[in-house]
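There is one chain below, alone, in C-alpha cells, taken in the form predicted on its own.
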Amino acid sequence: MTLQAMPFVPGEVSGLLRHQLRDGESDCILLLHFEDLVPLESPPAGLIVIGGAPLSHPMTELQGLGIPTVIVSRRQAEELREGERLWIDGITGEIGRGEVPDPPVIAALGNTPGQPFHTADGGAVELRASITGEQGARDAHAVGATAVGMVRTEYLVPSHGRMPDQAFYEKAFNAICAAADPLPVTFRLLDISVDKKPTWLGEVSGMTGLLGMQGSRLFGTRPVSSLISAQAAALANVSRDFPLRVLVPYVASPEEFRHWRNRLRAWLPDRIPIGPMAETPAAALAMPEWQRIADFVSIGCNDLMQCFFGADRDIPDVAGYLDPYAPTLLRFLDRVARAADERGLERVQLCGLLMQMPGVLPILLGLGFRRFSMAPRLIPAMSRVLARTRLREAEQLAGTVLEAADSGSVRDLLGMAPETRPPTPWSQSG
C-alpha cells in the first residue's frame, strides 16, 4: 500500500503510527488533525497531519522543527491504522507500510555558506534562510545558506512573557549574527498580527480579522512604537560588527514605506539597507516604485496568496482555494517579475512556502526569480531541485504554464497526483 499525500517537510522516516504520543516514545509517526497542532514537547519521528492548511502559521512553525511531515485528507486518514508500521517521505509525499525503502544514492550537495547554489546549467540562485532565533542561524550556516533572508523578530521574547527592551534585542540580535557569521542577516521588524499577538500587548482597536491592524500598521500604536524604536537602536549597534538589513513588515504602499523608512533613519545609520515586505497584491505591483525608493524588497507569498485568493490561510476548510498551481497566481507573479527590470530583480526575494510546493521552484526560476528564503531544513531539498533544473527548460515550462487554462492543466504538466491537492468546499458539495 502506498498513499500519495501532500509533501510538506522533507525527510524520510519509519515508525509505529500513533494517534497520541506515549511517554518515552519518540520514534513513532504521529497522526493528528490540523486543529490539534500544539507545540510538541517531545517531537515524534514523523508527522501526518489531517486536513492541514499548508500556508497557515501553525504549519509554517513545523518547518523549523525539521520533522518529516505530510498532509492527508480525512478519507486517506481512514486507511491508516493505529499501531501499524509506516514510512513517510516528506519530499515526495508518499506513505507506505513497513520500513523506508532504500533511497537512491544522491551525491552530496555541500555549499559554502554565503555562496549561491547553482542549477544544472550553472545558473546562480540564492537559497536564503528564514529563521526565528539563534538556533535557526546555526542551521542556516550548517546547510550552506547563501544568507539569512529573514529573522522573524516577533518570536524573540524574554522569559515570563515580559516586554522586550533594547538590551534584550541587542543581545538576541548579536547572538543571531554571530551564529550566522559570515552570512549577511536581514531582520524583519516586529510583525504582530491577530494570530501572533504577544502576551504583553493589550487590546488594540482594529486588530481583528485577516486584513486588520498588523505589521507596520501597528508601528504608531503604543506600546508597539516603543519596541520598534528599541529594535532599531539595537540593530544600529549590532551593525557595527555584522552586515545586516532591515525589513518593514506588511507595507501596503510606497507612501507608507517612505514614512517608516524616514522615521527609522532617526536610529539606523545609512549603512543599513531598508526594504519593504510586500504581502498584498497592491504592494507587489508597486515594483517600479520599490526600485526607486527601497534598497531591496521581499515578497511574502503566504499573505500575498491569502489576499489574492480571498481565503484565510489558517482555515483548513478554504485551504484548497490557496492553489499554488493556479495560472492566475503564476501570471500575477510573472507580471511582478516583468515590472522589475533584470537589475531590479536582483534585489527581489521571495519568502513563504510557495517555492517548496512540488514542481513550483522551476516555474519561479522560469519567471526570472533567483532569490528565495525558506526554513533552513528545506534548503538541501531545494538545492537538489536546482541541481536537476536547466534555466532554458524552466523558461519554456513557465511559458507553457502561463498559457494553461486551469490549475488541473498545470498539475498535469508537472505530473502531479490529484491527491496532493487539498479539497475545496465547492468540490465536496452535493
Contents of the next structure:
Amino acid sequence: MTLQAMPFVPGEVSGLLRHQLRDGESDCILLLHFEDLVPLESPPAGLIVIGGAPLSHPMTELQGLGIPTVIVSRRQAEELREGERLWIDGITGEIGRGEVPDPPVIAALGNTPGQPFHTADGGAVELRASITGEQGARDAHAVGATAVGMVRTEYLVPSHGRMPDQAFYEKAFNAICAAADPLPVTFRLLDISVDKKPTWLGEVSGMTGLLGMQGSRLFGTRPVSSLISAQAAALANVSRDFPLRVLVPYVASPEEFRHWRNRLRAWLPDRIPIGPMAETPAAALAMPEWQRIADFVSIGCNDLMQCFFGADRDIPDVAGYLDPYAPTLLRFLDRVARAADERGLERVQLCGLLMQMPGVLPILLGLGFRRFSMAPRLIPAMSRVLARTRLREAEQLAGTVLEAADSGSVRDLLGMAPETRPPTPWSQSG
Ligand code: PEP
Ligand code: MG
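Moving on from the form predicted on its own, kindly provide the form predicted together with phosphoenolpyruvate (PEP) as a structure.
Entire complex below, previous chain first.
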C-alpha cells in the first residue's frame, strides 16, 4: 500500500500508528484530527493530520516542531489501522506500510549562516527563517539561513498569560538576536487576529471573522497601542547591538502604512528599516508605492490566498479552494512581480506556506522572486530544490503554467499526483 497524502513537514520516519500517545512511547506515528491539534507534550516521531487546513495558524505552529507531517482526507484515514507499522515521507506526502524504503543519504547543507543559497546555475537565492522565538533563531542559525525573515512576535508571551511590557520584549528580542547572530532579524510587530487572540485582550469592536480588525488595524486600539509602543521602544534599544528590521502586519494601503511608519519613527531610529506586510491583493499590487515609501516589503501568502480565493484558511472543508496550483494565483503573483520591477523585487520577501508546496518554488523563481521566508526546518529541503533548479528552465516553466487553463493542468505539468490536492466540496459530491 502507498497512499498519496499531502506533504507538510519534511522528513521520513517509520513507527506504529497510534490514535493516542501512550506513556513513554515517542517512536510512533500519531494520527489525529485537525480539530484535536493541541500543543504536544511529548512529540511523536511523525504526524498524520486528518482534514488539516494547511494555511491555518495551528498547522503553521506544527512546522516549528519539525516533526515529519502529512495531511490525509477522512477517506484516506479509514485505510490506516491502529498499531500497524507505517512510514511517512513529509516531502513527497507518501504513506506506506513497513519501514522507510531506502532512506536517502541527506547531504549536509554546509551553508554559511547569513549567505544566500544557489540554484544549479549559480543564481543567488535567500532562504530566510520565519520563527516564533529563541529556539527558532537557534534553528535558523543551525540550518545556515540567510536571515531571520520574520519573527511572529505575538507568540512571545510571559508566563500565566500576563500582558507583555517593554522589559519583557527587550529581553526576548535580545535573546532572539543573540541566538541568530550574525543573521539580521526582521521583527513583525504584534499581529493579533481572531485566531491569534492573546488572553490579556478583552472584547474589541470589529474583531470578528477573519477579515475584521486585526494586525495594524488594531494599533490605535487600547491596550494594543501601548504594546506597540513597548515593542518599538524595546526594538530601538536592541538595535544598538544587533542589525534588525521592523515589519508592520496586515497593511492594506500605502496611506495606512505611511501613517504607522511615521508614528513608529518616534521610537525607531533611522537605522532600522521599516516595511509593510502585504497580505491582501490590494496591498500586494501596491508595489510601485512600496518602492517609494517603504524600505522593504513582505508578502504574506497565507492571508493573501485567503483573501484571493475567498476561503477561510482555518476551515478544513474549504482548504481545497486555497489552491497553490491555480493559474489565476500564479498570474496574480506574476503581475505583482512585474509591478515591482527588478530593483524593487530585491526588496520583496515572500512568506507563508505557498513556496513549500511541491513544485511551487521553481515557479516562484521563474516569476522573479528571490527572497523566501519559511520555517527553519524546511530550509534544508528547499535548498535541495534550489540545487536542482536552473533559472532559465524555471522561467520557461513559469511561462507555461501562466498559460495553463486550470489547476489540474499545472499539476500535470509538475508531475503531481491528483491526491495531493485537498478535497473541495464539489469533488466530494456523488
Ligand atoms: C501570512 O499570512 O502569509 C503570514 C506569513 O502571516 P501569518 O501566517 O502569521 O498570518
Ligand atoms: Mg498573515
